[in-house]
Structure formats: structure tokens, C-alpha cells
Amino acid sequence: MSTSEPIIETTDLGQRFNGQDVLRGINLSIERGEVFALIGPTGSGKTTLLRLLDLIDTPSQGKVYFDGTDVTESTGQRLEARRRMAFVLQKPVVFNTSVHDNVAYGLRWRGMSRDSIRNRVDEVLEMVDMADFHKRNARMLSGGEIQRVAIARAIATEPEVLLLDEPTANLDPVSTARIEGLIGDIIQRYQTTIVMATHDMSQGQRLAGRVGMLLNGEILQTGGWHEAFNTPRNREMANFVGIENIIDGLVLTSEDNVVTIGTNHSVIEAISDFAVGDRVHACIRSEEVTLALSPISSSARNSFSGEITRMTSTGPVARVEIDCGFRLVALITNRSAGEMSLEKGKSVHASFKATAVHVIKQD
């Protein structure tokens, strides 16, 4: 990623509709050439933020800077910045004309010669694997094909910034994989700055280098994927990133950044600097929980016996719910589950390390 000044910055950005805050206090800095994912559930404000970054809408408060210039208010500066960006909507609009003409639209608007337009359209249609469709009416295409045409139309103008709003939200798995591959090709070929909004954590992880976690109109944290997955800042975000084990408790002891957390029935040991008396959530990713048929000697500081209450299998992985006095979920391989003959009602021993516990304060 480039270390040059950010190509997009926002300061205290906010948007209100009908007296309601849709976005509040958005402070972002996106480097030239990076791929940045806005992750959040439906309704969190992702599309609204992309529209502000693309300068389609004017914010209720705060500022947007493009390439170091404040483009929040000036019509001329906004227009100039927009010419350097492209936006692919979640449900792209295509014109009732050929695929070729759809892709050529932005190039004609920029006044390119007919030969230059034809060469550029052929190039991008080849890239998105739509060269054989150039005479087809775009309205007659499938959802995945329309998305590829929309992306081709966007990259035909060689934008410095490409904004993608849920690029595969309405597509089947095969089309989704194809679009993700295409986005990966764009990243490799053009080094375009990409800001993509998605509710799909795994998709964002596959494509983006950095993430902004958006919830209820606020960016709760930005950073790398390890931080996003393993150190969410509140319970809502922990739920969203898929942490199934969120156990309420009270810090009973604290010494040298090692705490004991009392739950209703047990004590959990964790690495944390919270103080005695703090009410907290102990968060443990289910893949960090180890199961055995009898107590084992290990470095894990937390070990509990319990009974399996539910088992489900997805692909090569088994999800095991255990009643340890509190509900605990483990993810193990189907092979391990088979070797231990795990089933509902069976007694097991669950363990996890103190370092696997992420502690957050209760609201």
C-alpha cells in the first residue's frame, strides 16, 4: 500500500434524513491504491456513506477531502472529483441498448474518439469475460452478467477510485465467485483505490486489506482483519463478526494483566487490564475451544466439563453446543467429532486458553 497522502479523507462526517441521524462522526482516511472494506449489517449506513464519498449527496455536517482538496461544497470541485471516481450500485442500472453502448457511455461523455472508444470497450469486455456479448441488449442479461457490465462500464474510464456497493449481494455462488475474481483482477492490474461495502465478512477478508466496522451509523473501529475478528469493541460488533461465545461476568481478581471473571456458575481466566468489579463480556471464538472425552493436561487455563446439547455439521466442520453451566460453542472437524463419537447427551471436556478470551466492558 502506498504511503502517500490519503486520496479520500472525511472529518466528522454526518448525514440526517427526516430529522434522524443516519451517519454520525465518520472519520476515515483511505490511502491511494488500498482496498478498504466497509463492513456492517443491512441498514447500518454503508450505502449512504458511499454516496457521500462519491459526492452524489452533500453531507449534513463534516467535510470530504479528495486528493487533499476540500470538495464538500464547491460544485465545480465536486464535479471534477467525481470524474475521477466510479460507483457500482448494489442493483446496477443498465440502459436499454447494447452491452457495447452501455460500456461506452462514460467514454463518449468524456469526448473520446470513436476508435479509442471501440478499443477501450473491447479491452474491458475481454477483461470481464463479456466480449461475446457486446451486441446483446444489456436488459436481457442475467444478474451476474449485468454486474460484470456495470463493473466494465466503471473501469472503462480508468477511475482513480472505484466504489462498490454490495457487489455480489443478489448473486448466486457461481456468479459471486466470478465477480470476486474480477475485482481481484482489477486490484492487481490497475492498483485502483477501491472502497467496497459488504455485509459479508469473508468476502471483505478475501478482497480488502483494511476494514471499517460500521454499526448504527457510526464507524466503531478501523484496522486489519485480525483486529476486526478478534478484538471487537462492543457486544453488537462481537455478534456481527461471528463470536458465538459471549459470556457475561464480573471481574473478581486482577493481577499483572491476568483477570478472573466470575459467571453465574464458573470462573474464566483471561488476559485483560480491567479492574476488579468491572462488569464485562468474555468473548471466545468457537474455533478456539478444544474438546476431549476426559480432562487433559495442557496449557489451557480454562477447562470445563459439560454435556452436548446440540450438534450440526456444515461441510468439514461440526458445530457443538455444550452446557457447562453456561452455553459454550465449539467448532471442530467432522473427523475429530467422529473419532470421539460425539453426539447429543454425551459428556465432554471443553478448554480454551486465557489468551483466547477477548474481554470487553458491558455497556
Second form
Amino acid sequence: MSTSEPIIETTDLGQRFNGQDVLRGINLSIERGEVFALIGPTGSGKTTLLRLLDLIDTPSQGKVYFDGTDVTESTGQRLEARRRMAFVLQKPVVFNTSVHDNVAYGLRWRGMSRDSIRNRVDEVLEMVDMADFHKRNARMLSGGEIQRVAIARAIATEPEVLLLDEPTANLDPVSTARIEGLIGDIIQRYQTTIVMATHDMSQGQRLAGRVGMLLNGEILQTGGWHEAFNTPRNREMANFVGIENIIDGLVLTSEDNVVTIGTNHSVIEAISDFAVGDRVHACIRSEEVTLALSPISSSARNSFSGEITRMTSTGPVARVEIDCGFRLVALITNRSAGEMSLEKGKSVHASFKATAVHVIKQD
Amino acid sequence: MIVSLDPEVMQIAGRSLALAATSCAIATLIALPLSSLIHFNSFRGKRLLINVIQTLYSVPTVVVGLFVFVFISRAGPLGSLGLLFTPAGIVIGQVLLVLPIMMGLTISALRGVDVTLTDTAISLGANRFQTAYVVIKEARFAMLGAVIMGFGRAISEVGLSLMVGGNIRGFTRTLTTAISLETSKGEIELSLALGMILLFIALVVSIVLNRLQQR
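May I ask for the structure of the form predicted in complex with the partner chain now, the form predicted alone having been displayed?
Everything in the complex follows now, all chains and molecules, and the chain you saw is the first one.
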């Protein structure tokens, strides 16, 4: 339930450590009530950015606005704004005290009465399914339980913004599912604005509505998931979002937004407005590639013959690598693979539409 | 002699314990806030100051004794207070002796707290003092260890008590000064009894310290 009013805004935000830029020129606008995912590989600056948004660290440059107020400098304003947010760190730690006290700390610091604290702690521990853990020493809990205490501790203060840094990193699949369910519940129940960093694309997609792609300390693009998955801005990002077919080439012709790209041995047609002579990468998601045993006439403008060089199967999907002058990977259902009796060494015809090709200029 | 609870031996042991405990309590009241102040603030020369404190861990007791002697002897700046050869004089000396070790170990204890805990407190909305409270609370067992180490140093020192206390029977004689005197007099049996009491106290201190460090 988003409105257009940003709760957090940053302008030209940057952070430097030991003379090195860790973040540069971050202009981000988080709307009230939205769930925003920051994705990017390890070391891209996600944690640094979240720490700046939570006002734990002071930026080397740029400004942070919280609810319309510049909170970059003033200690008082920073504390006030921080008390309207909560941050679950990547490797959450618990205080060496009971689970109850761990959750109660933030409430005490906000001057809440003893009775209100007890009720609130009861409520959130119930929500994270840890109602029986009140008196347990938090240091004795498992990784998944500590993560739940950290989330309970964060939501106890009813934050307007919840920042999550890799909330399921280092957790087993069962704990991961549980934490994801919990985050889903929080979104449903409190309509909290959430900014979460993750390197797990599918997790981000399950939970967030909008995504910012962070690479080498810069936000390359923000937008919806379709855009992130299908139209990455550069080769590194294309790799990161799981595009396996990235073919280098040169624009040979360009007419009415249709270009032909010459690769070593073949020509690929794509929808793009690059000019003749531009060096580009043609990116094709492997699920956009269809396979057939004989040439088929379809609307797909790119069709290549080749030989299967490798086949692997994960779950219901088969990953087929084909040598057709360049390496092309196709993802098809195991069922289709079975019906066509696909195996290593077999000749196939691979095709994909010109619209399935995303063209990026080479750096 | 120990088994028969010889009154003089027990009195000396009691005095030693009382003096060390008093010194330790006063030093704790000074060391804990001062160490916290040093740890939680950034200032020029902080590292140097910590190095100086750590160097003073091994200051010889006779040097502290000499320093205090000069200050509280009749001709010294505090001579008018009449503290020389009194238990109070010993306490002043012991406080000065154990302060560096207590402060140094307290600062180490505070530094040993996971920085993520500080970040967690800040992110949960703690102000500067609330953050310091959390960190001190986390370091409490290690800080208590620092206090006990200070107590150990106070009860086992001899040079300072001899110089400043004067080893006056029934007044400033402690376990260590008594051992020193009785041994020189050839009263080995008494010295051994006193030594065993001292060792027993050291053993208790060590057990308590170990248990705290395991928490």
C-alpha cells in the first residue's frame, strides 16, 4: 500500500573508508509502505548503505532525509529518526541476558512503562513463535532462534521502517522459510516500510515489490523485478541476475530499432537502437531459448543448429548447453527433454525471439 | 597454628584482607568510571595513555611505596595529615598500586565487547549513555575479573606496606610484612603458617576469577 511520499530519501550519498569509495552517488527514494530490496553481490556496499540509512554511520558525503527532514548531521535528530526505525544486522547478536530483556531493551530506551513493555514483549515473542523462551538466556539459542529474537527485538518498537541485512544468510532451509514467512507476516500486519539487502534474487522477488541493483558501490538501476531480470545495465549485473547467455558482438545493421549483431560465426537479431559499429553484449535468458529436433518455422527470428555439449538436471528443469558456433544455454522442462530424448552429442535447433535479446553496450 | 586459630595470626590475616578490600573498593570506584570515560571517548593521545597505563602494571611496589612515603612523610605535602605508618597510608599506596592494572584490564574488557553489540544497541535507539550501559553490562564479568586481579595484587604486595605502614605490630602488620619479619627472625613455622593463609586467599581469588571468565 504505497503512497508517493518518501519516508527515506538520499541525495548523492557516499561513503569512504581508508581513502576508498565504498559507496558513491546514491540517490534513493523509499516510499512509505513499500518493500524495497537491495540486491547485489557480496562486497557491493549493501551493508554500508543500510548502515547509513539507519543513521548508525555518518556519510562521507551527501544527505539522508527521513520523513522529509535532513538528518545527516544533528545528533538529536539522528537519534529521533533512528528510534522510528529498526535494523536487523546480517549477523545478529544478542545481549548476554534473557530473551525477554533482549526484546525489552529498545522499549525501555523509549521510556515505555513496565506493564506496556511486558505486554509488547509477550505479543512479539508470540508472533515469532517464541512465547516459551522469555526466561531463556539468549546466548544459548540456535542461529535461527537468534535471528527470530533479533526480528522480535526490531518489530517490538513498531518501527516505521524496518531494515534487514541478508535476513536469512547462514540459515538452513527450514529456518530460512520460517524467517521469510515471518517477514511476510510483518508486511501484512504492520504495513511497515521494509528495505532489505539480499544476494538471493528469488528471496528478494518473493518479498519485495521494487528492487535497487547495487554494484561496486553504485546503484545501477531501480525498478520492478521484470526490469531487473530482463534489462540489466551492464555485463556484471547481467551475470548477477542469472543471465547465462551473454554473447559479445558488433552491431552490423540497425534499422527501425531492429539490429543485427555479428558474433564470431553467426548473426543475432535483436530489438535495440544501438548504432552500426557499436560493440555490444547480446543477453538472452536461458528460459527464453526453445529447443526442437528439426528446424521449426516460428516468430522467433534467431534460429541456430548445434550439438548438445552438456546436460544437467535440477528438479523439474533440465539445463542444456549447446555449441552452435557460440555457447548457448537453454532451460527446458525435464519432460520436454525426455520427449525429445535429448542427450550429450545430439543435434538440436535452438531458437529465441528478437524481443528476448537484451542488448548492452560493452564497457 | 592455623588450625588452632592463633589470635595474632587471625588478626594479621583479617587486617590484610580488610586493607586489600578497602583499597580495592576505592580503586574500583575510581577505575571503572575513568576507564569507561577513556574507552567511550575519542581523544588525542588515547593510545599513548593506554600504553602508559599498561606499562604501570609492573611498577615495583617499592617505587609506589617511595612515592607515597615522600608525599605523606612529615616533610611531604600531605605530612600534616599524619598518614605515615598508618593503615590509611597503606590503603593510599595500594590504591595507587592497583589502579593501573584495574584500569588497563577494564579498558581491555570494554574493548573485548563485540562491536556488533554496540551497533545493535545504537540501532535499537540507545543514546550514548544507554549504549555505554549495554557495553559495560556485557563486559561485567571481565570487569569483575579486573577488580579481583587488583585485589590479588593488593593483598600480595610487601614493599609498599613495609615502607608506608612500618610493620607495626597490632596496627599495620600484614600477612606479607609479618612473613618478611618472622623469616628474618628465624620464626619459620609462623612464616609458613602466614604464607599458607596468603596462598589460600590467592587460591580463592584464582577460583573466583576462573569461574567468572567461564561465563
